[in-house]
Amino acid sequence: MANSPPATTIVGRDDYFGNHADFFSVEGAHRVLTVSSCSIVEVSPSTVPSAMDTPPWESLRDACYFGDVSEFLFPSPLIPNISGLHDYACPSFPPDRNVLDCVMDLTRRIHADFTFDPAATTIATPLEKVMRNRRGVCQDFAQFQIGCLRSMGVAARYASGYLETVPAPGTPKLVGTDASHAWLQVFVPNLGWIDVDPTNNLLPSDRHIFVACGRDFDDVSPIRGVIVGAGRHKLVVAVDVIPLETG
């Protein structure tokens, strides 16, 4: 990570969820603050289990309740246990159905029922409004599905990272058009965390670059802080995911 003007203090640490975080302070007067982060990552295709290899969803409630993942069964600041989550989820969870089948059926329904609309929500939009209007962005869809899963006793957590966007054939890729992305992870005993992307109706593979996880977006905000001073300010974000030549 680098920033301009230079930081007076930089301290790195791992947070409660195991995500790496850097704290920095800029103590001099400045009109523009630029924070740049550049990483070289190697992403391997995920091994997606067969739905038949996952247990019935009812068995997860007892298996997870007393384990290390139990905190992901309960409401969190941005994913409260609002009325309607359980009712929406129920049709995807008939008795004795394998949990991955349940999860993917719920994913398909959210993808079909909700409209991607960047103008419909902000990071402060309540989950109840997202459910009522059925419009939003990846953050909203991920948090809605997490709420549905928790209402059924299935442990789920919020995943944050990046997604490489692929331009249409014959169209050049524009700089800065990639974006941060949100999806979720479902815990299945003996298999671990399985990634699920309701925005794109798929189980992520090597185009999803995982960065951090938590109970909801509030745990994994890419940058947060306090600005002391007068006047207006605005935030501008640009992301590029660039495949490197191998060989």
Second form
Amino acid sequence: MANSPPATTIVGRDDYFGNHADFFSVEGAHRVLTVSSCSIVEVSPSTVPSAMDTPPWESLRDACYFGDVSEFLFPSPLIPNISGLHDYACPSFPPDRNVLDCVMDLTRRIHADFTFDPAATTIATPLEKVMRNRRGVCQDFAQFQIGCLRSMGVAARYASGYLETVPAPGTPKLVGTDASHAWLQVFVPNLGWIDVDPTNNLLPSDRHIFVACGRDFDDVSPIRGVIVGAGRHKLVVAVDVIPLETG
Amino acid sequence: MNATSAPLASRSFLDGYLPVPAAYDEMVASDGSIRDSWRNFIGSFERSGKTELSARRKSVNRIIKENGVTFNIHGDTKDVRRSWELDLVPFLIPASEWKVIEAGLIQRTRLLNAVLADVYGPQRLLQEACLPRALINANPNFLRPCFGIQPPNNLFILLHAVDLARERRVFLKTLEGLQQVDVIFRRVDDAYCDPLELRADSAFGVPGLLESTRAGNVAVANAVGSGAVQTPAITAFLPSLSQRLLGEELILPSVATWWCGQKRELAYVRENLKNLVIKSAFTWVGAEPVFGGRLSNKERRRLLGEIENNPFDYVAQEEIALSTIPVLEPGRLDPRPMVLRAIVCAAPNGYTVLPGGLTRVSRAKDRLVVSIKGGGTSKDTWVLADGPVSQSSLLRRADGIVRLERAAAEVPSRVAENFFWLGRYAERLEDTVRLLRCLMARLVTETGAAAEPDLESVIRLLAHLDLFSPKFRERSSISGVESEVYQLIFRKMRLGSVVDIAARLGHLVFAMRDRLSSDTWRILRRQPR
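Form predicted in complex with the partner chain, following the form predicted alone:
Below, the chain from earlier opens the complete complex, with every other chain and molecule after it.
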């Protein structure tokens, strides 16, 4: 990570959820603050388990509630237990269906029912409004699906990271067109956390670059801070994901 | 021997004093006799007589008003300050009883501190299932960013606002520059303490406070996150936690509590809802307990449905009768349910309990919830001693010479700013009132306003000073002046009106109370509101 102007203090630590977090402060006057983060990430295609191998969804309730993963089962600041979540989720959870099939069906429905619309929401839009208007961005869809799963007794957590976009055939890849992305992870006993992306209706593989996880966006906002001073400010975010040859 | 065998000169205050059946009365034993510890007091109370007591009551109220002892009704957005109420009859606690309470409170504080040190540290209690993991994970007051922060001496529980944090340290801005702060005694709720890591919408907190505590550069009392044990849910586990952490039995038993986040407990609550009190497990602001026995069948079914949906959000407790204590009503005593809030503080050699506490009494005999907010009153709390006690006082002796000093480093910038505005508002208030007086004297003369030669100039002056609307700058007739005067005095929403400035002044006076002499305070408090 690099800052401009340089930070007076930088301290790194791992947070409660095991994510790496850096604390920094810039104490001089400045007009522009740039935070650049550059990482070399190795990705490998994920091994998606066969849905047949996952247990019926009803069996997860107690395992999640009494286990360590209950951290991701209870309501969290941005994902309160609002009444419509359970009703929306129910059709995907018929008795005895294996949990991965339920999750994929729910993902498909959210992808079909909700419209991707960056103008519809901000990071402060409550879940209830997202549910009512059925519009939003990846963060909203991920949080909505997490809420649905939790209401059925399935532990789910918010995953924050980046997505590599592939340009149309024949066009060169532009700089800064990749995006911060959000999806979710579902806990399945014996298999662990399985990535699910409702925005793209798929189970992520090697184009999703995982950075951090938490109960909801509030736990893993890529950056948060306080500016002391007057005047307006504007935030610009740009992401580049550039494939390197494995050497 | 009891009091009934030795009647007091006059029993008038006690006539008709009927304790609630089955409730423990602090003054009267179940056989109707007055308890030993109360006998002296009641004797002198009776001797004082009604006239004297009514005079004393008035004097108490006057002192409370003069000193500005008020409380802000919590959750009220308007600035409503109600006068504190104090009943003349204190709560008397015999020394022997206090010893037990004291030991029990110290034990409880040690216990809760040990629980906090564990859940924000190694979490052994969760691994060993002494405390359900779900109880911590479902608890919104368990602040994840506080995990791993170890306060000095591992003291989480010790018992305002600071300006800014930098370089992982907290500083106070004073007239002589930044002074580092070592200890913060906070009155801000946990979640609002640091907008950087906790609630971002908090305007009260110090950005970077958590990072400063993490670095060990500042101590906060109580540690941020200690609200995690301020939940009735944990009460259910205190007996076993005490065994596990302290190897001791609980000295003061807790109210029997069932946290609905467990299967067996939930089943019990389902069966016995009629006899239980249901409370919110984790929120304590604005959540009134529900008495299962007072609900209709339909209401009970609905409540049960809500509990089944989010069982972890509810606790049930057995319904207990609070003890009652006499309250002075005109000419007689009347029993009321009471609770005592005691204060435990950390001292170098362990916790210590301040003798006494805040005794609160319910508004009505049959009201089961005691709160000042709900209209109850308060009492002094007297811990009786077995023998004479040595006098000690922390007040500075008055016979020394007070040396005047100029120490700008002790004046936070905010206080200096408040002083500046105090002066500005007082000046502005006086100017406005004087000008209004000039105007009004000319408006209401015997010869009629029209005959006053300089009336026009005064109106124009007010307009040019922006006290009156600009349309009066050029106008020569007096039409509309009356309503303008009225608005300039009484309209709250008008910037610079007399009531507006007075309210601003009142705010400042309240905020600066500790910086003003008591005479200044009293005079400024008398401003119109």
